[in-house]
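The chain below stands alone and is given in structure tokens; this is the form predicted on its own.
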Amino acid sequence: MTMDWTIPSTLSDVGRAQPGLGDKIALSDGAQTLSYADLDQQIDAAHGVYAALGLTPGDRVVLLLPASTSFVAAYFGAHRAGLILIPLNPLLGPDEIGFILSTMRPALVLAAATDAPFPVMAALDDLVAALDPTPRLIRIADFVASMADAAIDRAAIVRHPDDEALILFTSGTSGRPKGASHREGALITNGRHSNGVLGIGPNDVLLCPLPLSHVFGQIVLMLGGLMAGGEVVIVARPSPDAVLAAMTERQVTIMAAVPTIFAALAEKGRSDPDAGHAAARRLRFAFAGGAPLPPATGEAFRASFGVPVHQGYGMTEVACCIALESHALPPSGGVGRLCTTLDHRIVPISADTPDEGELEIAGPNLMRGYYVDGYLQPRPATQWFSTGDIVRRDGDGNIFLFDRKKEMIIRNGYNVYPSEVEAALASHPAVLLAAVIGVEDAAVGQEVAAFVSLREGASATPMELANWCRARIALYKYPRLVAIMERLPTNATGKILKRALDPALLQPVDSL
């Protein structure tokens, strides 16, 4: 079926019920399914609630909500009202939330219920009450109830493309979290570009097993999917069973996730091939981001679901994509070509490898600057931004992502990229997930240390895993310290949290 879909040019128009297409499904979350007409009405109702609360264009609204249709209505309702959104992950701790609220001074905090399964929710009333000025705090159930009586005939606010629309906070791994400020026009440009490269259109059904507070789920899937006129399927708690059920029920055509979710799905598909085949009946494209995808994980997913996994690369400061693999080309093993919306250069880490080094980018669709302790530090649009990521570019322009510069291990003067060791470990038939870090060592500077979780029913010893790597990568790269764990710690997106790995669990591997 061909649909005459007009791509929205402003955030206030995203989610509109276009003529003749109001009955088309826009959104589902397991609890409810909304057509574009339904979603349009809910977004207008959310706009009406914001206006009734006295909020005016330019006011800041914090969304402290899990992924749901209510999140989407509140998010785009705020854009129609000309408000500036600050979506925060409800899994953040009270200290982190308190710091952001105190420095950013929002007019409204829209939050999940007090008894929701997030530690900050029980403390939120006290956190908000301690602020000066004190913002409004509304729980989502009360907000949704107010939408039923809200005036929905208000004219949408249309911002200038250079106006601030969104503030996304970094994880704060190197100190206090910082807020990346984004322009209205940059968000629309990024959505258009990613949709074009990924081939997303109004006939597509997109699976979103990611938090909408995070740039990957929020921009690529939620914003991009609705801009394209597709259907967005939210899976707030992405267990393999829940993901397969949503894929089967909604007949998903495109899915995007982090590598750990692909690994879990591949394992589920291997143990239950019928469920995998039913889920992938209409699947035409799978897309990984958030961390490098081990080749073995991509191959395992292809074996279970019959679809290869392409990759992309982005970050909060770009909201979101830096490089993407085209849907029309076979996977390259890298993250695709740099987005045409960006200028870039590679700063070599060695004169011997001019095409390998730290990636720097520039362009008008980067952030306006960081909010540091509540104050915006503007950055010129033409200023180079250091990504902190080590990459390699091949002759066709494909980018291959190694690791964060700060995570590179230097052992006896040799550079070791954790992702290369992780890929070797992931190719072992017993390994489900692997994470590699550097541990200080008096003899070699840093020792290569591996944390591994195994497939259900599988077994392996630290010595066996070290020998496996030794046969596949350079002798200075294989792990001399190994920990086998029941599961590896992950964040809300499913990305492995390396800072939460405990070196005390590591076992030395005998000299080989």
Second form
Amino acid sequence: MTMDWTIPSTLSDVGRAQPGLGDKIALSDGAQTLSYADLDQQIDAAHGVYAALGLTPGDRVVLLLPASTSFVAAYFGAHRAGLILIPLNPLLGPDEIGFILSTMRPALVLAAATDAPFPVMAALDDLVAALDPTPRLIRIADFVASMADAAIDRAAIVRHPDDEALILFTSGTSGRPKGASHREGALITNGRHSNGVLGIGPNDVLLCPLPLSHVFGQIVLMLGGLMAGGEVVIVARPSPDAVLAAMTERQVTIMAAVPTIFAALAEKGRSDPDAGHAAARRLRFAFAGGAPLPPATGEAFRASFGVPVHQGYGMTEVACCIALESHALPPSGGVGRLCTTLDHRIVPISADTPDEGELEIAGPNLMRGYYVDGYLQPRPATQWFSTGDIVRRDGDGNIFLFDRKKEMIIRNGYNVYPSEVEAALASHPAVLLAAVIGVEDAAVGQEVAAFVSLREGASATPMELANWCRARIALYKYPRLVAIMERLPTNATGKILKRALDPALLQPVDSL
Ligand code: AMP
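For comparison with the form predicted on its own, would you give the structure of this protein in the form predicted in complex with adenosine monophosphate?
Let's see the whole complex now, leading with the same chain.
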């Protein structure tokens, strides 16, 4: 298909019904589909509602919404109105949301319904009323109803590429959540770059089984997909059945997700190969990111869906990618090459291995700085930012990610990367998901501890799993403590939530 349209160069232009694009489907969510013309009209209407509410450029809007077509209209409508967006995951707890609202002082909070299944929703009216200054609180159904008769305001708000457009909060695993502030121009550059490396174009149908409040879904899939003139398929509750149904119905060409979703899909595809094949009919690219992908999980997905899983590596502070595997090359087992949009250096852990160490990045396309307790701590573009991730670069420039520095286990003075132990566990035929952490131990400093969930109908004992690892990885690395669990806890993006793992459940294994 040849298309006569222009790749948007500003956030206000994303989702526009340009010539050639107007009738094309931009978004789908279950049975609902929106063409680019529909979406453009909805974004303008959302802009109109913001203006009617008296919001002016530079005001902050908090979105507390699950993924939906209304989210997309509210998001780009805010960009067209020159507002600064703070999308928050509605699954965050009331304390965390209360802290962010009180320090960031938004003009408007646009939230899901009072009875929506999120812990904060019922308490939100009281929480917002107690704030000083008190923001407006509007529920999404009322916002959408006002869009029907909003005066469509096509007046272009002129925004400079250096202007702040978006504040994304980190998950706050250590201390208070921090808000990464992003420039308009950086978001556009990053979206264009990931589209180029991943080869995303107007014929693509991108599956988005991720929350739109997180960079992966928001920047790579929603922003990138719409910049490319593709179709973005929203699956707000990504059970394997819902994902397969959406893939089949919309004939998805690019499937992107976190590793836990790939593991669940591989399992589903194995038990129902016909459904897997029907879903993968047009699939040309699968792409994992957000957390380590055990090679066995990638292989299991390929066996069921016929497409290998490529990887990418990103973070909230970069919105989004730091390294990406090209769509044109076979997967390397790593996360691909470093993005040319950033400067990089590797700070070696030891002089003997100069290509292995903590990755630092710099440049204008990563965040402008963090908001800490409501105040921006500006970050000069030339200043190195430590990712906290330990990487290795091979001779071809491919990056292999070990783990976060602070998750590295030091057992008896030896370094153990949890991802290596997780990969060994995931290669056991009974294992669905594995998460490895270090737990304090008087004798060895930190002991290697594994939490594992099993495939349906499969069985394995802690000792079997420890012995399986012992036969595959170094003696100091195999887990001496194992817990077999029904399910592993995950965060809203689907990443395994290691801090919620309870060491009291671990059993010592005596595998000798
Ligand atoms: P967040 O900002 O919440 O998305 O978390 C970013 C962190 O997720 C990175 O610093 C990495 O530690 C981890 N991460 C992201 N992508 C990958 C990947 N492909 N493999 C392993 N870890 C990843």
